[in-house]
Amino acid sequence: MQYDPVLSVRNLETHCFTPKGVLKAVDGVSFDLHSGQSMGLVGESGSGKSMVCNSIIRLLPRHGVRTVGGQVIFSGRDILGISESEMRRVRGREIGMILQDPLMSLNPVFTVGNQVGEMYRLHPQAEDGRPIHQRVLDVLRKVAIPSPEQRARQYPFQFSGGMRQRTVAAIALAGRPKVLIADEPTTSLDVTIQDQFLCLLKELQEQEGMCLILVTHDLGIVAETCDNVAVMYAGRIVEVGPVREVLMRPAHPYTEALLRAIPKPGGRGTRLYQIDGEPPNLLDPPPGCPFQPRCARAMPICARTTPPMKADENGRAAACWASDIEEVRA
């Protein structure tokens, strides 16, 4: 039995309006996220991953950037159409977000306990009768911050990078959201702390039954952490499906190229693979498939017509004329 998704993004379009023209940062993105499911969002820098997340939670710049089309259905309603005051009740309480740089996310002049406690002050419905201070200590323990009584009185600059990232996670988890968006949460962490944080994030996601959207450049992280993966290129999702299927048998040449670019163990002395060319200029994108100027399998039709997204009955889909996915016809 298939239940309705907790979060359903449909044909989302977010444009940047510049003096040189309109840049389609998000160009018709669609995906579903079911209860307890985790999805990795991958692609090169500038492919639109963070813009998708910011569009979902409506954290876009006030000027020059606007969501111009599509729907974000959360718990049965389109949150793109609700008022800003209503959105403030959703943001943080029902949809949490961990941003890339924890130091930029935390206020240097307030204690960690004060900043974590702000979630409970802003969303009193999240309280369960206990004092806010006690709830702050509990959530700090949950993210494995040692000596929470002492640490709650300290300031962000007194924390290591890993502990700051855990603090940001504590703020995001304080409201027990249904959906957690983690936008490259391990960028500023070393490998050891990165692994600890991802294991913690996965454990908390499973304990709370949350949906997780994990934005990353690292396909290894996606393989270990996520159920599904969506590959983005030039503001579009070009391939989506279960992690194992996509990584073991990529259906889009771009996904295949990303996998080939991963250094292989024992490959010392061999030349690393690189994707020729550069991502397209989204102010003046090429006709047809945006990846065709860099694609070794490009055909004449690729330069003329944008390929449709072909999907099979297992939730696997790819936007490529050469894809071998057997499309399900209605």
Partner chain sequence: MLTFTLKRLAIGLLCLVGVSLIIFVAMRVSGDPTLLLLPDDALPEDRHAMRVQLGLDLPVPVQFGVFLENAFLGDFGNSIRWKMPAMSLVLSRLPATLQLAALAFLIAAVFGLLSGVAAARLRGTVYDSLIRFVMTLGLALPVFWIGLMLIMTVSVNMGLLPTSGRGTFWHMLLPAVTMALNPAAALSRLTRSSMLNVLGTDYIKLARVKGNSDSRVVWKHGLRNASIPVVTLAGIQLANMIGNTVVVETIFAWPGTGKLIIDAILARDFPVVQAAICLIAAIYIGLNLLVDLLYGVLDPQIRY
The other form holds:
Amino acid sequence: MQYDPVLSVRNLETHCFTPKGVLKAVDGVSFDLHSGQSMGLVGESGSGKSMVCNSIIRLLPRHGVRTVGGQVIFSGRDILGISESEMRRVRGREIGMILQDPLMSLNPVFTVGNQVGEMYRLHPQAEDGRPIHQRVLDVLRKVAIPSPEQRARQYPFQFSGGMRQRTVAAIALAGRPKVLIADEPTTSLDVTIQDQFLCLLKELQEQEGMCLILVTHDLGIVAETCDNVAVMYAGRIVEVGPVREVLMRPAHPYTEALLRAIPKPGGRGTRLYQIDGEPPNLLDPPPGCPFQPRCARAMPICARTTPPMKADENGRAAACWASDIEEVRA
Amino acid sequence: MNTVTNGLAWARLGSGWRRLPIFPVILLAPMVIFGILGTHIAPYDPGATNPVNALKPPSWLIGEGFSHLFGTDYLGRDVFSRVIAGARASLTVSVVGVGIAGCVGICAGLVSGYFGGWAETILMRLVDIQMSMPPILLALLLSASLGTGLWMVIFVVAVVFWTNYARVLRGEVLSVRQRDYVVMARVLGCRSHTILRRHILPNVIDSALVVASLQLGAAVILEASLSFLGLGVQPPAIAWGKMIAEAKLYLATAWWLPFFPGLALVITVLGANMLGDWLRDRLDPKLRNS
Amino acid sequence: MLTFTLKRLAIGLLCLVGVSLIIFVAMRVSGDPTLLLLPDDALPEDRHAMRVQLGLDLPVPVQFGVFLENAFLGDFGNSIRWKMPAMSLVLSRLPATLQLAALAFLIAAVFGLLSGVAAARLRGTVYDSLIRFVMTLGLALPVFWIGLMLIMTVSVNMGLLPTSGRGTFWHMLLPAVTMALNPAAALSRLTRSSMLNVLGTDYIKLARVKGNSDSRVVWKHGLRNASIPVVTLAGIQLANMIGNTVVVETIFAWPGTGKLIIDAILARDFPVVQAAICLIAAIYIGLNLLVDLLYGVLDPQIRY
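Form predicted in complex with the partner chain structure, per the form predicted alone context:
What follows is the entire complex, opening with the chain shown before.
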């Protein structure tokens, strides 16, 4: 690779300390995000996708959840190690985030304009000399909010779900971040609004030259929106690579199973594929590969040793003993 | 609260009994024992005067062992025995008063929530009117005009506290009566009182229980305040509030006179409040803010 | 907004009429006022003349009508004990009570709010448990007892503050603290739980994502949302405080309405009792209305 990545996550480990034991919610996750790239982070609920995002931006629940290892290298420094006040300048300004539930993520007692404008008040380094009000209207226009002058004076409860989500996107954009993390941004929206929002997100990402991390459990969304995809299972990334390649030619049995579980057009009458078994109990993970108890291609070695990530020259990698990826050693 | 029959509070407490509310029980148990056994376990006759021995500080402080644990008052009466005897008035008034208030309030809540109409209008206006007066003033007005004595104080407590039940229960009934099984029972032609008894009451009794337990402490304080102001139970009955009022003249010389009855009061109220919090968290967390 | 206010005012007036009825009935039940007004050995003719003069010979509903009419004109009759119009007597004592209640409320609000927010921010730590325990204890302290204990320790034993009476700010401090204790505890507990609810929401997380500092998140984004239930309780507490002045003013010999009510009750001076309770009920109703209006300011979703 000729450029340094914008964001590089190395062996990230975030553990939940519960009364029943330590739960490895994120267990050695690594990935790189290059300038302008978008990456989908896919997995079942509970696989640790959101935990990865919260660890990057350092907003974990206060009690019992801690990042215990790894590095998050952003603009040449490990942001896991910087002070909280430095981190506040990173949040919003350098790394933006869109939360899951647009109905809940705007403060009900402040006007929309006030909440968008707060970004400019908090991060004056993004200043370009024009009055805040003017810039609020600009960014609202950017996310296609109609008649922004009027809308900026309204409260969130007067907005529809889709408009609220776009307002949240406007808040994220206002800081002109280099990386935008969108944590399941569309799960609580109608399907038509979902598409609209994803198109908007994609468009804005390209316009602003941001990196995008899109967390979702929907491979279809990833196929439409992202350049790369990382598939998570039980707190680890099991497969990563360019979207087309991974979706056309999955190297990990779990990815394969996920793809088979998508309903296909014309597939009426055939029973939808369903992955046998249940996700592993992370308090007491099975030995070896975590997917092995549910895997159709499990071999004796799978139950003994955790497979390492094997990567080829195109940036494809998978953690499976059975994968046919030709490993290249640097 | 999805099914008809599991509404009984005790069923839901089942698993909870393993985690008894230890602290409230420790606080309340001695008071309940004092209240029931009273003079039988008191070391002295609480009314027996002994002027020679008046205004003695607690015996263990002046090296006289356990003869008068809480000291003696201006007539030489044993304060410890009087504190024990005072538990009876406090507990009787608060428990019976809150109980009567509960019966009245539950009925009012059921009727106004289920039948609506003029009964609801009248009852809820009554609640509004009563709630536009500070409770202590209402109590004072009633005691002043009706007179004092144990039953009068109980009546006052009942009048002051019934509105809370009525309000909470009415709200609960309004939501329960919309549920499918109640609508079904009505469609099937059940009589109103059967529906109220079989389907609605079991589902709202939890809330009533929580309201009752949260009001118990307030009732203890109300009783004590009235007797402090001279409008509570009358002598020879002993009340903590009265003991504290009598001690006002001896503040500079005999701190134990107001201190110990007050301590008993605080322990009782604290125990009752904590029991109420515990019950509420267990049975009806949505009442948290009320 | 205006219609809402007018409607609430109308309901408030109805409640006042209701309160008057209760007071009227209570007064009737308590016995023949001429027994108090005239000496025991008065002649029956004099008693009858007195009844006619007081309008007691009229049918009861008419009497209530007359009472109501006079009450709305502020005429509750003359104090039996002080021989002056009851309402002006009550009004002359009102400033002292309001002054005391205002200071007590200020103390309770500041202290309750700060400790509640602190407990919420320190959730799960020893400090949180400590604050919660102190507040639970504070809620269980009877006002009259803690007042006496404070007098005993602070005034009598340490000689720091005056025991009773009205005069300087220092006279006011002890009764105000006494009165503030219970409301502070109640406000603190509710603030804590309300703040915890708010701090768990997504909009608070978004506020952090935007780069707000912890204290800005709590005070700017959290407090206004968290204060919505707290304001209701604060209104109730302020109103109850005015009731509690009865006890506190008695202990501290504070020359306010509360002390007047107790003195009047013990002296069976019913015109004064009626006037004072009607006035307090009116204040009570006004405060409740104010709380409802404040709600609309705090929560933009509420539009009347």
